[in-house]
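In the form predicted on its own, a lone chain appears below as structure tokens.
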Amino acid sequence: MRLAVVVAREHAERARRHLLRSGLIDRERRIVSRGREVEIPVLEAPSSLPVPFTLVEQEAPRFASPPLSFERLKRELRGVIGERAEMLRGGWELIGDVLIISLPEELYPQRREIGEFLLRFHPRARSVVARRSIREELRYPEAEVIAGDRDTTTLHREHGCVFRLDPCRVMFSAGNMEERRRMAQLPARDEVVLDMFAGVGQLSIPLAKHASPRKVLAIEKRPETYGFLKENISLNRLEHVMEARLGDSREVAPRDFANRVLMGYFFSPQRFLPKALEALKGGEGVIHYHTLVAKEALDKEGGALVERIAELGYKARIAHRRIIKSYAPKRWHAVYDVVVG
């Protein structure tokens, strides 16, 4: 969906400056004049403007340059590193103004050349980061700045929420965008929600901001990530509904507490399942269980999860399951919505 703010021509410059300061202008599209009105392309809906406006979905956007694509990137990168550009796989992630790309080992010696090219290629990139892997237990990314500003702390805006983070120091995946959108649309009005692995608030903040829960308790084990979590609760003005708690969820999560539990950590989540069940109020509620699974085993994995919950003394059924994104060859990051009780 390509959104645009429509304002009267006499208000266009004031609106443009406000949107520019807010980081909301989509630089890939041109500002379009249509009669006495002006369409200003935006990345997402602004919460307010100092002039009257309407929000529309553009029917005929005009692009400032050819639309960005991974194929175009590789095609133009051939002019820098030749046919080796075809070794690139997996696209890129843009988190705030930090562009993240995965480089195969064969291209790592040319990372500086590739980074400088990407900085020119993407109009919104301030830094370019090569990411290699995520250390499992504390979800610490192994990454290196290969071009641009070495301070990679950024503001990422999405679905009316803002996240301050450093993608070189904490985990945040642009590929989980649709799951964050889904959290904002859950039927969680007046519920008490426990987020066992909150990170910077990537799942619980959209839920807290848009789904009208009564309370959200967000637990994070890693102190640096916890600092960003607390800051993001404040940036989104959610102090009245969200509480951040530092520690291991197996030790600090309350019992008999929540109507809904988020388990957004997919490395061996079964270790934390007993605690998630204990946290449900009266042993009933919904658990959003994230895991890694072979695509062909999606249904089988759901059945095994229900059996595991039964072994722990609870009745359960899978209400919904979906693949979030590819994680590795033939491995998928999936989520199961489990109704317990």
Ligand SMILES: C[S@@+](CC[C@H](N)C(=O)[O-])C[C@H]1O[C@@H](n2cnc3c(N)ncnc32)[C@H](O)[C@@H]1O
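Note that the structure is a prediction, hence the values are computed from the model and not measured. Take the two forms, find the largest set of C-alpha atoms that superpose within 1.5 Å, and that set is the rigid core. Positions refer to the first chain, counted from 1. Compared with the form predicted together with the named molecule:
- After superposition on the rigid core, the Cα atom of residue 279 is displaced by less than 2 Å between the two forms.
- Relative to the superposed rigid core, residue 24 undergoes a CA displacement of at least 2 Å between the two forms.
- For residue 324, a C-alpha deviation below 2 angstroms is recorded between the two forms after rigid-core alignment.
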The other form holds:
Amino acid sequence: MRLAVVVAREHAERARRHLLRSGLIDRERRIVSRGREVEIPVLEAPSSLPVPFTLVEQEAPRFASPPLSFERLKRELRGVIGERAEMLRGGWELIGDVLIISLPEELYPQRREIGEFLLRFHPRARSVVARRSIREELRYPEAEVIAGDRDTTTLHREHGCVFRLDPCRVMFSAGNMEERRRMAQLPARDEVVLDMFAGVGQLSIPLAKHASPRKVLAIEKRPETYGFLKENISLNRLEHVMEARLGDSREVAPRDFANRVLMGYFFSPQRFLPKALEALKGGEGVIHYHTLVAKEALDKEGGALVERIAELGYKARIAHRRIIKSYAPKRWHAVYDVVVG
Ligand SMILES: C[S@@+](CC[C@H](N)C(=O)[O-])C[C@H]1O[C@@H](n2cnc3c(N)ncnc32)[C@H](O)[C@@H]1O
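Please supply the corresponding structure for the form predicted together with the named molecule (the preceding block corresponds to the form predicted on its own).
Following is the full complex, with the preceding chain placed first.
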């Protein structure tokens, strides 16, 4: 659905600036003047604006240029590298103004030409990064700047939150966007929340900003990522509700204090389950348990998780489960919302 915010002409500039700051403007469509009103294309409905507005489905959108699609990219890239453009797979991710693509090994020798092309192709790209793989455990992305600015630290805006990060040095996945949005909508009012694998605050910042918790403790083991986490807490003005702690969550998370635990780390998460259960206040609460599964085993894995929790001495049920994204052939990143107690 192509949404637009309609405001009176005299309010247009104020509304535009506000929407720009919240990262809500859809830059693929043009802002259109219609008589005394202005239509500003948006990616999603704003929760509020400092001026009166209505939200409409745009009937006659005008595109800034032909819509940016991966198909169009491949078509135009043919003009640069010919048929080999077909080898490009998997789309792109735009994190702030850093454009990330996965390059198959065969295209690496032409990466500079491809990068320069992408820099011209995408109006928001300041740097183009080719990503190979993400190493397990601490998840250092293996990435190379193939065109544009070599400094890839950027500001990424999403769901009314802002994240400062360097996607070449810390993990931030476009595929997790829906899960980040879901965190903002959790019924967590007045709760105490523990984020055991905080990263740069991907999950706990939207929660802290929009779900009105009483306190959020965000733990991150890697010093560099922890630095961004602390910055993001202050950029989002969440110091009053959110605390960052450096260390291994198994060692530094307190016991018996949280109503909700985020376990956003899917490599053998069962290792961390005893600590997550111990952190729940009075042994009760909700755990958001991320893991890797085969799609057809989604429910079976949920059953196994409940059993594992029972072996640790707690009663649990799965209140919700969903696939977040594909991770590898036949391996899916899934999340289970487990109600304990
Ligand atoms: C995959 S990122 C996920 C970030 C965020 N939770 C999300 O789901 O988008 C996982 C983060 O957990 C951190 N981490 C891994 N093991 C940890 C541990 N034992 N204690 C605290 N943080 C840990 C990593 O450094 C990394 O930043």
